[in-house]
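Here you get one chain, nothing else, as structure tokens; it is the form predicted alone.
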Amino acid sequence: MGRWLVETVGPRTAQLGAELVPLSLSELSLPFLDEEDHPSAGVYTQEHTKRWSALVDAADGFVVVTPEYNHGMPATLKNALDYLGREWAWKPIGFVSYGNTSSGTRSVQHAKQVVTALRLVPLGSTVALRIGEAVDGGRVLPPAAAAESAVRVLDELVRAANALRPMREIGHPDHRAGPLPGSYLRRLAPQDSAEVLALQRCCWVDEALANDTLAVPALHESLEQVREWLGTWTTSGLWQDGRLLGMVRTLRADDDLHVGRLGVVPDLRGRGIGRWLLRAAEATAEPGCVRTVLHTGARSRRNLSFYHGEGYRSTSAGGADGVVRLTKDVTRQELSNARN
């Protein structure tokens, strides 16, 4: 049925721009739950157990395809949902089942008792396959129609998952608490590049118009641009229920650390978020640095009083390109913070 499923779905993931990622329960070999912590504690000592933990974080969302077994599903399965905790949390999972009478639905309804309690989110669309209708020979022919449920099934996944990501995010532990209610932090990557780009053109319009030129080079990039050097920058955004708020990036260069592309959505600006970037990017400054640099336009007075305020110190007037360098010692408390 697996194999099925796969085959039958594996065309349109390219084009809803998903990856399937197949996984059969026997190849994990988890014995019975060994682990003496409770799973909400996330404290793992079995290497079985890590490793199930890694490819459950790694998701988005799951299909599960289960038989039904006296009017439920395999302990296999329920053993397998047991082993973790915050792994689970607004993930959506869809549910494929198969069986006699019922075509395994009572093992569904089973298992949408379990995962919602793990804070997993049940979609609506399913596939029930009876197995005398199914199966032939011992080969899996479904009806036309389960393709067609099936395909349903994904495309509700795929659409829940990218609903669910700022409440999946919020609670990652990698993510930092931002300075906003239910905002945090969390480092961009080149699959942001359109949120990021949206930031930008709308930060960056005060900018031209405070130095009275549209040679700007946050204005004019790409998509393809911006994905580039989301690739090599270290950038860090502000999030707020699914939107991007601000952002930041860092780049080390000998004993430089550069910091670029401060920005802030226009509706929020004066709220001290612009300053709390700052030092957040500031705080990253591994041992070694021993300034912050940073450029800005010679004639936006509004940045540069920022800046000076924070301690920064113009090193450079505008040149040809309009642009003033400012310099900052590394203070030791700095690198206090970075370290821990």
Ligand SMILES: Cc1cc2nc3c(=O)[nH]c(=O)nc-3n(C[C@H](O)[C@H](O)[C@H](O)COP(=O)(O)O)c2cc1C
Contents of the next structure:
Amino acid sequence: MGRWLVETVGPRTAQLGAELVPLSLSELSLPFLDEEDHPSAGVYTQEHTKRWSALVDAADGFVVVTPEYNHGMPATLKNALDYLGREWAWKPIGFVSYGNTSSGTRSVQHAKQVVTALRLVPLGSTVALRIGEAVDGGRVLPPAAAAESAVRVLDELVRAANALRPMREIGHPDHRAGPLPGSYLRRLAPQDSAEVLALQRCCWVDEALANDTLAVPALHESLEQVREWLGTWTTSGLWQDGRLLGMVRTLRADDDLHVGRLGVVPDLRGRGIGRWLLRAAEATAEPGCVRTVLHTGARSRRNLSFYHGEGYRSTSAGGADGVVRLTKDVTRQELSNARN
Ligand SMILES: Cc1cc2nc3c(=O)[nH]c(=O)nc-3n(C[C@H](O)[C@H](O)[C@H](O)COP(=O)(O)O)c2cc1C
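Could you output the structure for the form predicted together with this ligand, given that the previous block was the form predicted alone?
Then the entire complex follows, led off by the chain already shown.
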């Protein structure tokens, strides 16, 4: 059945830009749960648990192919679910069931009740196969309608996985809680270039107006250029419910920490988000780093008064390019923040 599913939804998976990783619980050979601690603690001592944890952690969603045993899910599936905690959270799960009169639907109902305890999100679309109709002489040949249902499950799975991404990211141990409820800071990567491009195009319009020039790099960069610098600068983005609210980037050069592209969406300005992002960037200064350096337009009065208020001094009055360079000594406090 698993092979039938992979073959049936394979082309659609490629169209959706998703990756399907087939996995068989029988090959995983998980013994009955043999960890001391509750899985929610995430303290794993056994190699098989660590392996299973890494596999589940790497996935954004699941399709379970399951039979029905005594009107419920098989013990192997329940055991595999019970092994882990955080790794399942906020990931969609779809089901392809098979069985006799019930087509395995009772197994799915049973599993749905259990998976919600793990904060897995069960899908509405399912595929339910009657063994008598789907298997012919040992060969799995489900009716055409089943193939259409399987593609529907996959479509729903990918959409739900995308929609739930902010829920997964907010709880990730590498991500820091932001200044607004439900917001979080995470490192931006080249695949975030489209959101970054949109944010900087809208943020730097004010800079262009204040300085009466369109010669502002953030307004001109192509998607490719943004993708490129996202690979070299350390850039942090503040997210809330899938929306990029603000960003800042840093780059270490000798004793200096260069800070740039500090921007906040127009509707959330004046709430201290820019200040919070700037301080978060400054806190990344490592030992040996003595100054933070940033630039703004010579006529960007609001930016200049904000940076001066944050302890920056203008070290150039604005050259022919109309850009002012500002610096600030890295304090012990920032270094200790960076270490903590
Ligand atoms: C212990 C056990 C209990 C079963 N209970 C059910 C059941 O409640 N409903 C059903 O439709 N089929 C039931 N079956 C039949 C299975 O659906 C069928 O044997 C199926 O091919 C098992 O899939 P598997 O070989 O991948 O485990 C049961 C089979 C076993 C071994």
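Worth saying up front: this structure is predicted, and the values here are computed from it rather than measured. Residue numbers count along the first chain shown, from 1. In this text, the rigid core denotes the largest set of C-alpha atoms whose superposition between the two forms falls within 1.5 Å.
- Once the cores line up, the CA of Leu28 ends up 2 angstroms or more apart between the two forms.
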